[in-house]
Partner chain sequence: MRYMINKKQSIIPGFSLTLGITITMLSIFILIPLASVLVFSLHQSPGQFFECISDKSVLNALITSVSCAFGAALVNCVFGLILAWVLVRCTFPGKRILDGLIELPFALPTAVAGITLSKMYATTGEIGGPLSKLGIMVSYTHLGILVAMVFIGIPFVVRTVQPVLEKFNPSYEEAAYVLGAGQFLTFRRVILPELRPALLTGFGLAFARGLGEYGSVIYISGNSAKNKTQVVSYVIMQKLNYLDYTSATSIALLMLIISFLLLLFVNAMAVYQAKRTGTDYEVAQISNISARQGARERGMIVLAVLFVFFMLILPLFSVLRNALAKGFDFYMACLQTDYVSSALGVTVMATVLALAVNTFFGLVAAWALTRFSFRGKQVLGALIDIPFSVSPVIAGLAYIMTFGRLGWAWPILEKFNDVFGTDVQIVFALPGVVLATIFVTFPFVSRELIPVLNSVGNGEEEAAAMMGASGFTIFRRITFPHIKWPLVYGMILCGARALGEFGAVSALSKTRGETFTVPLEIDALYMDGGADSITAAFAVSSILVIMAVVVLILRNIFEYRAKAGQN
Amino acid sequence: MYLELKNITKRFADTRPEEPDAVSHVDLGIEKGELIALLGPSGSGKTTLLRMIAGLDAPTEGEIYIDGECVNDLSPADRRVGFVFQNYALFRYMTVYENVAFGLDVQKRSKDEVRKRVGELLDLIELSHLRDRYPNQLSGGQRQRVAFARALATQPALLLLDEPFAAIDAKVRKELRRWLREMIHEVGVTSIFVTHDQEEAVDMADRIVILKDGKLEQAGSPYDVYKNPKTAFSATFMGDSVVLDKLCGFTGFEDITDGRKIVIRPEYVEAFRDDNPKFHHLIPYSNEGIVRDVVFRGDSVELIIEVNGERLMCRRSMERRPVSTGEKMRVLLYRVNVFDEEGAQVLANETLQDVDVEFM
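What would the structure be for this chain alone in the form predicted alone?
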């Protein structure tokens, strides 16, 4: 492993005994060249963990290894870490060129070396034509590119990014994060970025690390974390979900009333009208429901349907017939995720094994 975190714990001095640690006994290994997302809600310990890796905060317990060397006692400068902040942190009175060159100048590199390195980075971020402009003359996306280049200038062993797109509007954010992913893989630098945006994590990361209350909930590829959640929190934080304390009266499932958490995602639910001959063969495997809300999502329609006293969520293609609030529909439940203290379980609708359930 290129970066190893062993039993990392951070307890701040003003933390009361009954309060959880900011970071609690985190073990994590990251391979060289990986792009990792630290994902979780506010207060989950993401930024605190990032700052400990950078050397800006010291862990209360545990060791941090970079390329096999314990760096607990090393300063941020000696760890060879590049840091990109969410507010860019560019120097207002320096040009784009001077901002990117700053770290190299501090290291007293030769003018020729600085000129060559900065030129390469400005070409990489496609802003060579703006080398003489000041930060206030750039767009938000351009400023973030400059911050990225400045962090890479000294050829860091690790690149750390703290919510790097938080100050950028939604359209530019999508374009920039894909650009950043390509650039990081092109450069080959091991990178960790903090986000509370699941879409951002899925779009960019090779692996996602989910944190909650300072603890590591789950780590894995975006596909694995989404498809195989290990805890109820992981299941609800990744994607839209409905969480139930019981499941009663749903065709194809035994009743669950023992206090386990049942998580149902929209893709596990299908709704259709019983007057549609195409779906008549599915009526025996479904339950009756009432549409309580219809939400337009741009490329789809989201339905909130009440079934057996519980509200489920499903999505339909815009190409299908419109649905109205108050309308009765048949609801087919494919599978559910069930969680208890011992782990996770996926329950499939047993009545659908040999049934054609193809929908538009």
Second form
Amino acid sequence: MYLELKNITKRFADTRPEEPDAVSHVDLGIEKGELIALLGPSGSGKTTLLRMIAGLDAPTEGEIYIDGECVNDLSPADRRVGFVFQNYALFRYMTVYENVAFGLDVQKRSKDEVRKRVGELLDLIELSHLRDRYPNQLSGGQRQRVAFARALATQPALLLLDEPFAAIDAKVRKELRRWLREMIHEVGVTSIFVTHDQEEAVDMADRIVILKDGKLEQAGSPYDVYKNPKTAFSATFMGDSVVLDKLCGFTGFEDITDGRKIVIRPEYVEAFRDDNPKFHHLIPYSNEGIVRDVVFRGDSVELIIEVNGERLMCRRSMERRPVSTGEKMRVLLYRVNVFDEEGAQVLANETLQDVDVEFM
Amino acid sequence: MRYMINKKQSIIPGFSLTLGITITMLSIFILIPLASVLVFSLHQSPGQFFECISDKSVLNALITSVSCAFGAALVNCVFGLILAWVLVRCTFPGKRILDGLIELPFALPTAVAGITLSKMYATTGEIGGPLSKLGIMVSYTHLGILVAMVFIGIPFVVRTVQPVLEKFNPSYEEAAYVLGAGQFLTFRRVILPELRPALLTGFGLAFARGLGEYGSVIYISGNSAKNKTQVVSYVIMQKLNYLDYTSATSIALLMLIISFLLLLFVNAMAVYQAKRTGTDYEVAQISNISARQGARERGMIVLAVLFVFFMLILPLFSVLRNALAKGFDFYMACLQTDYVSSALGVTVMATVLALAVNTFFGLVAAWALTRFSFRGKQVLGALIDIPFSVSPVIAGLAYIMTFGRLGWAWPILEKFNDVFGTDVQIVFALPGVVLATIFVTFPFVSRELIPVLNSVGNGEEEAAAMMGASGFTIFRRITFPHIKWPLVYGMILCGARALGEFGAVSALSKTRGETFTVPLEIDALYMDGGADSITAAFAVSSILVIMAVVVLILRNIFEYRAKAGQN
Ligand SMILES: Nc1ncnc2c1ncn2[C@@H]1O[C@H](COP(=O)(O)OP(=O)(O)OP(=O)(O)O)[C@@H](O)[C@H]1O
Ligand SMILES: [Mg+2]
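Other form of same protein, the form predicted in complex with the partner chain, not the form predicted alone:
Now the full complex is given, and it begins with the chain already shown.
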């Protein structure tokens, strides 16, 4: 493990007794070279956790190890971490060049070395031609790249980025995302970035760490977190899904009314008309539903269908026949995720076991 | 290097050092002297205290000061709002000059303002003459006191409302228009509620300043016990001159309590305002609202210009006219007396020292108060602002009660002189003059720096500290460029105020030709009463007026630079 967090807790001094800790008993290990996304809703403690790793805040409890060494008592500069601030915190009264050179200047590196290193970095971020501009003369994307170069200048062993795309508009964001991912892999620096956008996390990260109310909900590859969510929260946070408090009267499932949470993703639901020959043999395993809403989603259509008083969601290819609100359809549930305090469980449609169906 | 981050503070260095210096200096220059007043007044029984307070002349003075200051603050709210509005929302030729003139009452020494207003509004004066034909007497009446207090209070309202109006996002207003609200309704329901905290803050500051005002009021008021035109500061000064320290401290204590309450009110307003509007700086930049130029706007511009002309410009010219009343040769002769040159020397020395001390304090305090969060920060901020709301006469009294014969530090001073064979005196000597000047100008620099540093945020410093930069490097390379211009214009205002300080110095300085500053010399000449010496008083005043105008021009340039630097 390159970075290890052991039982990290943070309680701010001005927190009222009834409020939870900002970060609570987080254990986490990160391998060298990994790109990690810290994902969670607003106020879940992402920034706080990141700042503690950087050494900008001290944990109330727990230890942080970098490369096997406990760094709790080390200053940020001695931890060899680079930090990209949420608003970039570029030095407004310094040029692009001076911003990138600052960390090296502070370390009293020789003039030649500074010039060479800054030159390399400016080439890397492709902003050599703007070296004498001031931050307010740059676009949002350019600022972000400068912040990135500044953080990398002193060759940190760990790069921390707090919502690197928050200040950038949606269109440029996707482009920069790919750029940043490539850069990080090119430089090979172990990195953690904070985001509350699950798409961003899936798109960029080798591993995703989900936080909720200061607690670690789940850590794993995007695929893993998506396929095998450990909690109802991770299941709903990744992808669109419907959460039910009970499951009653669905063919192929026992009724669940003991307070366990049921999460149903759109791809677990199949909806078809009863005159569709392709699905004819599945009619006995399905329930009747009424289409409540049809939403065009660009590359597909999203149907909201009411079945047994519950509203489910499924996607429908644009190639299939159009459906309209109020229509009756057959609805088949392939499987559901069920969560209780102990953990997660996947329940498959029992009656489908003996039928030959292709799962999506 | 071993390194601990305190759980409360940030990684930006210098927390204990700057906070320590801030609290130490605050205690030495402000808190301990004021505490001496408190301690001394505690020597007497509550009965005695109330007897002092309820003395007829004291009560009358209290009523006069409170009612006039209140009335003046109200007038200032109306005209301050109009001025701020015109300055932010309208464009017209000469706007920048108008903007620059607003600070005149800060830059013009109060004694100069006092004698000028008094002369202008006397029955023989430029404005007083025509008014007296209409049967309106201004000088030596309550109306005169009101005029003087309007004069000194106007910048407080304009300068608190103006930034809020600048930041005010026009989309709210536009939303109201779109919803069909008329101009008046929009103003009352949408704009006024946004401005209310700022208006109340400005009101509180102008009220506090008016309550404690000394220099600009005492000449125009006539100080008649019979006509009830004595103000509180005058009464305190009178008691001091009669060495009636018990009464003086009792009244001072009451005024201190009132000032504190006002200050608390003002601070609460500021906090409330910050909560309401948040730190939405993006919004501030887009609010380049297009100037509407309707009849209403023109009417407001005319009102604003008239106000500034009569209240601010006319007095300037009046000084020069009076100064040259007996010809240029006489004017030059007035400036070349021994008294004047001694006064100039004392004034320059006090100003330079006050400037040095307060600039150092301003930088340190601004760093401590904006770069760290700690318990009691609000209170500390309010304490630093005390000199704004305390009458300068009380400042003088505070030093007398500390270092004078009755003060607790007197024996220490005696001991010191015994041991070292020296004869160091503070009260009624040069050190007292310097201390009083420091007291009165104490918050000027920090007050300019704190809002700027708060609005910049500490992200850049944090980033630099992360890269291992030392405290000094961070200050020099990151912080200083942000505050360069605000620092310069804070220093200019501080210097201007120091040059013109009157009330506090007047309590601590009694020897003409030795410890008199220029404003005291002006006072001495004016009070002499002869036509020649009154002209001489105006001649000496003209030096300070010219300085004030130079200060205003410099300030205007630097503020403009600072604004340009922020974009
Ligand atoms: N300096 C502070 N003092 C007190 N409480 C704080 C401080 N900073 C954060 N908190 C609290 O800690 C909790 C976690 O905050 P944090 O900033 O880490 O959230 P976040 O996950 O980064 O949220 P966002 O996505 O909105 O940035 C919040 O409840 C917040 O109010
Ligand atoms: Mg955050």
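Just so you know, these numbers come straight off a predicted model, no measurement behind them. Between two forms, the rigid core is defined as the largest C-alpha subset superposing within 1.5 Å. Numbering follows the first chain given and starts at 1.
Comparing the forms between these two forms on their rigid core, the Cα displacement of residue 92 reaches 2 Å or more.
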